[in-house]
Amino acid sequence: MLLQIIVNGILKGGLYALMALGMSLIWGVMDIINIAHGAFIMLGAYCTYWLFNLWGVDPFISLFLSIIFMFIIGYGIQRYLINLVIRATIFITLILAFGIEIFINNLALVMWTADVRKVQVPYGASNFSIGCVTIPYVRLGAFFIALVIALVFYFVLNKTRTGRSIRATAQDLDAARLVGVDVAKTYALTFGMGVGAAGAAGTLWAVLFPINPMMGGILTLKSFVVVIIGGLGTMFGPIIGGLTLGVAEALGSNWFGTTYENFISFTILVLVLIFLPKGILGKSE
């Protein structure tokens, strides 16, 4: 039983990692806490839901369409809206992100109502067993997709010219400008990549859990907790944070009940802020 609970927590932690990956990237590069992050996850979930229900597109195929669609949305929002206040105080950027979240949530309510929906794939209940542990194929697929996207992000940031521009902008904005980096474009690409990752997380969430237009708030908070646990400054921080939170929630929910899941999350957040303020893998100044 304990081993099954830990495996379930690890698989759910992979999804948490993917949820937090985009928030971590945007926060680390642009110093913006994107509190609209959960709303973008919600949009990715509905993108997958409608592609599946209207045209029968399998979620693991529509994943790529969700990433592209959400990247375009994120790029446009950053380039033509957030860039207007990018050098303002953190309070102003938080208010703008909050306004974006309210707009997206209410637009979704008007368009799709508050009905709870879920992507019902034929193989949703399929699983296999290793010894006494049962592993659902969908959760395992979601876990590996999260790892692959994290590795792609790592490759882009460390092995490409675009990635070098992003890292240079994060490390020293003025120096990046002096060597010819287009900061506005780099910020837009960064935000687009972060929102694209949120779209991928939304796709996988729609397969595993019910969705509704107001689901984004708790997902933003979960992503925030994962980022804090893992630490800023590395692409693998969200993975460590996601796995930690996933296993802790699985164990806590088994011992205390599912109603305490959020309580467990924020208890871990407080403990990490007290004892590991930079997170598990966070880089020192």
Second form
Amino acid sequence: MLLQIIVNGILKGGLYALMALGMSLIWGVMDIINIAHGAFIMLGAYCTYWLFNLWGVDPFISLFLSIIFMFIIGYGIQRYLINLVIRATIFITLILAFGIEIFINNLALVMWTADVRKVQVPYGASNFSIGCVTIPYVRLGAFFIALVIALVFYFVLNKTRTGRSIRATAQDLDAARLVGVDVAKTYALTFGMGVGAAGAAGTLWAVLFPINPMMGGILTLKSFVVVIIGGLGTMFGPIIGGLTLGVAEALGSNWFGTTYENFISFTILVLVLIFLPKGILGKSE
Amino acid sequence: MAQRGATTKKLILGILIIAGIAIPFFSGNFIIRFFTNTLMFAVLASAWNIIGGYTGYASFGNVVFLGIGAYVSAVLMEKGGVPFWLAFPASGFGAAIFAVLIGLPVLRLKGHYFAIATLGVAEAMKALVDNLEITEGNSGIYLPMMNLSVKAQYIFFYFMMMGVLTLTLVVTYIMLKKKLGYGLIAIREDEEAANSLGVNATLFKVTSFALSGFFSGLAGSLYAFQQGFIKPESVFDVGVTVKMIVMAVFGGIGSLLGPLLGALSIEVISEILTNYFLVAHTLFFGAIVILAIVFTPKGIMDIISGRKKFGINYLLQNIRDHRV
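Switch over from the form predicted alone to the form predicted together with its partner chain, please.
To see the whole picture, the full complex is given below, headed by that same chain.
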């Protein structure tokens, strides 16, 4: 029983890790807390929903379309909007992100109504058992996709020229510009990657849980918790953070009841901030 | 030029005071209610301005004080039979004490980390109140009814809220003339330098957070009593925090009257939008927030203080200053 709860927690933790991956990248490179992150996850989820319902595209294929679509949206928003205020104080980017969130959420609400929708894949309920632990295929698939995307991120950031310019910009904006990095473009690429990852998380979320236009708020908050627990500045932070939160929530809900789930996440958040401000894996400055 | 700015400010203040006193006697319940709500946001934005604007700590959880104020009043009055006149100050002090307890650890964090921590505190409190028995959990709690005619109630709450706003602004004004105000601004500009010059940063920051909490708590008490029924989702709503910050920024962070002007203009704009676009008004609100942040990040006060000429150039200069 306990083992099953922990396995459930780990599987959900993989999804949390993917949600936080994009937020962590954007935060680490540009010092923007992307409050609209949950709204982008929601858009990714709806992208998958419509592809599935209108043309019957399988979510695990529309995943790629969702990533590309969200990358383009993210790139555009950073290039033509956030870049305009990026050097102002932190309130400004925070509130701009809030404005974007309000805009996207309500656009979705006007276009698609507040109805709760579900992507009902035929294999949604099938599972397999190892000993006394039951594992649904969909959750396992989502977990592995989250890990694969994290690996792709790691590869892009550490082994490619683009990744080098992103890391350079994160370290020192002026120095990066001096050696010929197109900062505006690099920022847009970074935001696009982060939002693309949010789109992937949205797709997987839509397969596992019901979706609606206002689902983003709590997901943004959970992504914060994961980023903070794991620590900024490393690609593995979100994974450790995601798994920790997933397991802590699963155990906590089991011991205190599911209504305490949010209380547990946010208490962990505040405690980690106070006692481990750099997170479990965070690099000290 | 500075002279003109000062005159404009006095003129605006005068008009606001006269209009503020006259409004309830010449308008219907709907208008009074609308302005009571606006005054509440003016209190919240001005209280946020103390910690966010003057001290430079971007609290993203200030709604927690509104919620605590509201629930202290609700629980005292409903469960303890305490009269409003005692529950009202108790709400303010309750929120202030909470601010001290939370502020001691959380105010050690800086920048984004402080913002996220306060957001986390507010969400954790919402989840806690949602589950506690004494607050009647997520089904919400009723408050005793008031023994006054409807019109008299509307006027009562209007002037009470205005009283809280006046108190907030007067205390902030006095604070700015004292060591506390200078200390807070020093902390905002450079905390380490302030510390080395003998400013007790921890004490000052916690005091500032407690003041912010106190006024928000008073507003929460009035809000709860007027509503007659409160739920955790409504009084701990992150959206309220966002709204008060947007108002403070829109009006002008770190200026005494900025948040008040911000609250007034944002509320009027949203009311007009709601009238014209029943479904999509929040969509337009989002668009306005985005445009205001991009073009006028320094707020209305920066424009009316008359230091710079307002025009297309002013708007574009703001972008030139901050883009990459």
